[in-house]
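Presented below, as structure tokens, is a lone chain in the form predicted in complex with the partner chain.
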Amino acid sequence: MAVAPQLPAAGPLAGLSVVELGDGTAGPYAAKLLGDFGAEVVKVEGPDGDSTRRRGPFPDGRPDPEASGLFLYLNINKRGIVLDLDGEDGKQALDRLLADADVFITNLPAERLKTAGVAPAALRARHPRLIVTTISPFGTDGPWAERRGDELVTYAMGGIAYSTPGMPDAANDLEREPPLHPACFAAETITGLVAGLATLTAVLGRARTNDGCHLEISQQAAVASMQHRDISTYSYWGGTYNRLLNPTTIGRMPNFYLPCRDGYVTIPAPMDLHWERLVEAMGEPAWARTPAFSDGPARTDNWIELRMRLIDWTMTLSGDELYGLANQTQLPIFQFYPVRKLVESEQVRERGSVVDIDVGNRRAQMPGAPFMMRATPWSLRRPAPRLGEHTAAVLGDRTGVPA
């Protein structure tokens, strides 16, 4: 039956139906991205609910499974049902949902999927058009397939931690300053994005082949794939970035991360042209015209002293003043924004980079659209589900069985 093209109701993925059996960030974030851009997502939780319900942040720090900020953010635009997947009824209900779905996304362990009757191979056999997206810490083959990994461990094995603090920042003491993981679900978020992207790849592929697909995502591999530059350097030249500041890792000087009166700034001025502008911005100090700093090689040879001289200057100025000088002189100096200053910035407000969210009975803000699609915008259509909120409605209307 030919149908005339029509604009979908909401978002580029309207009409795509997704079932998520997720926990934490990776699986739920993949499904959230699809839902935020229009897909119809049903989130399946066990009787205890997603562990993020116990993570917070909660209003005034008081735990409440219906008022975890992170849960409410990650599960916006989804309907939620509770199924007991240890029982036959629950397994059958899940399979009926999957029979009508386009996509199944999960980051539960392979063993759990098996006992719930949704092992990927079995699902592919039962529902040939279903796109099955599974996320595991390390992938399902190889020496680590059975090992345990979480946010921290997969991030550490993905390569970014080793080189953090990274250019033009640096550790002062390689032994006492360990590799750093940021205090956020970086690995899981990257993996969720990769899983969402992989899923859409298969949606496009299926339009051609009429066949579903099993997409297997390794969280370690997802993080590692973000290390493209560092890997190229090693692969072609043998170089490895470590956390120390020195001209071989950081290139031409100055290129520093420095304290200023009320914060921190980066000062990259790698070429003579930039150096001239920087000297002008500093008010032509006499030291800058001495032979020790007059050309690029000299500045690189004397980078330690150069760094001290620049700190003497930056400590007399605020971040805003330095950023103002940068704009005047077209230098790419940039200042540190605490989250507070970021959220309050004109840029964030004007672009709508954060949007309102109700957490418990209090209004807060969360990151909004990750990018702006002009014709089919990101939309916030429904808040995250209370535990089991849509069980009756979904099992009724998705299966033809009255609730």
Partner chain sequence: MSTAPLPLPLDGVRVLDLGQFIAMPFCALWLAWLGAEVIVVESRRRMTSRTAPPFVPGMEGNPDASGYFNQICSSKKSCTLDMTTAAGRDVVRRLAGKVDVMIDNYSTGVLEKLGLGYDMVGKLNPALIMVSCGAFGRSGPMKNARGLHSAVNLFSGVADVTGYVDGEPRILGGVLPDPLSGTYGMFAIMAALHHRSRTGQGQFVDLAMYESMMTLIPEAVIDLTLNDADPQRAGNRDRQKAPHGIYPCRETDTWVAISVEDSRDWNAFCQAAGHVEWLGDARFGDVESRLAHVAALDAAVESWTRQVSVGEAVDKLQAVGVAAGPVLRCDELLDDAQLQANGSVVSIDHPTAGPHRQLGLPWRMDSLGVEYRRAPLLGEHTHEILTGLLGIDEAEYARLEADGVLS
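To complete the pair, please output the form predicted on its own; the form predicted in complex with the partner chain was given just before.
Chain alone follows, minus partners and molecules.
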């Protein structure tokens, strides 16, 4: 797989050595964030490889463990080795690798880490300067530590599934509207981001103390940490908060997700200035100047009628037309794009939010830098590794791979 050319300056994490023993999204994404900013990341896989190699999507829909789009995205900028951690040779090879590393990131189950000889306490005793980042569904020592969890379970138990029924962030019918989960690994991605940032914090701390540490990342807690609005509202209301679609949960009106002619848009116009611009954009309809919508409190009191009036208007226009009106009138109107249209949008292209890569024999695109730094930039330096591609180069003959 060819990648974009290397940028001229070294990344801000150049010289940081990271070993990743991960599977799926959370651990690999945390390590990817470090690798994309210059860290040298070695990905350790078992003989069967990371499960994302078999998840796809694949070019032309043909399964190929060396061309999974998800694997390639999560593991770009890494070297890859294969170790059989059920055998002593593999365990010893991993420990030698960790002896020279700065960071160890893993999201494998605690029992698996123990059998592989890399349980956090024992590992820290052998390598006191090592930063050990472990990711698990519910942490390692809390009341739910022994419970099983996955993407769907932790997404729900962290509260986001409850936060995303209906419009906007609320439900018309709590009993009948199901909780929602997007078609991606949202909880694992959030957790990978939290783990990556926590690891960077530990790297800065070690620069002052010369000591490593164990970072315990609970996937449920990472998801729950995104719920500031709901947690705060629930706390201040003394536990009476619910997610029914009403002014209490949504705020000053209008503040809606609304259908339009070819999709959906969101229209928040809570301030009088916004409302005046919205009325102008709608062509000064007579209803907008009636006492029922004369000020913020009135619009909030009459939010049901207001919503229906706005739908009557938005359904006459496309998302692009509404977005154009937003630019003309300086209104906060946001169109909901299908992925393909989003990738092709002028704003995404101008910001470099997606970059081109080769997947197999075809061109593809992946998300670009999460943020940019001019002096020490994000860069794509090497393609995701083929299974075991760098085993010999990294470990020589001490591979731990069965003959």
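Residue numbers count along the first chain shown, from 1. What we label the rigid core is the largest C-alpha set whose atoms superpose within 1.5 Å from one form to the other. Here the structure is a predicted model, which means the values were calculated and not measured.
Annotation: Cα of residue 291 displaced by at least 2 Å between the two forms, core superposition.
With the core superposed, residue 301 shows a C-alpha displacement of at least 2 Å between the two forms. Relative to the superposed core, residue 329 shifts its CA atom by 2 Å or more between the two forms. Here the two forms are laid over each other by their core, and the C-alpha of residue 175 is off by 3.0 Å between the two forms.
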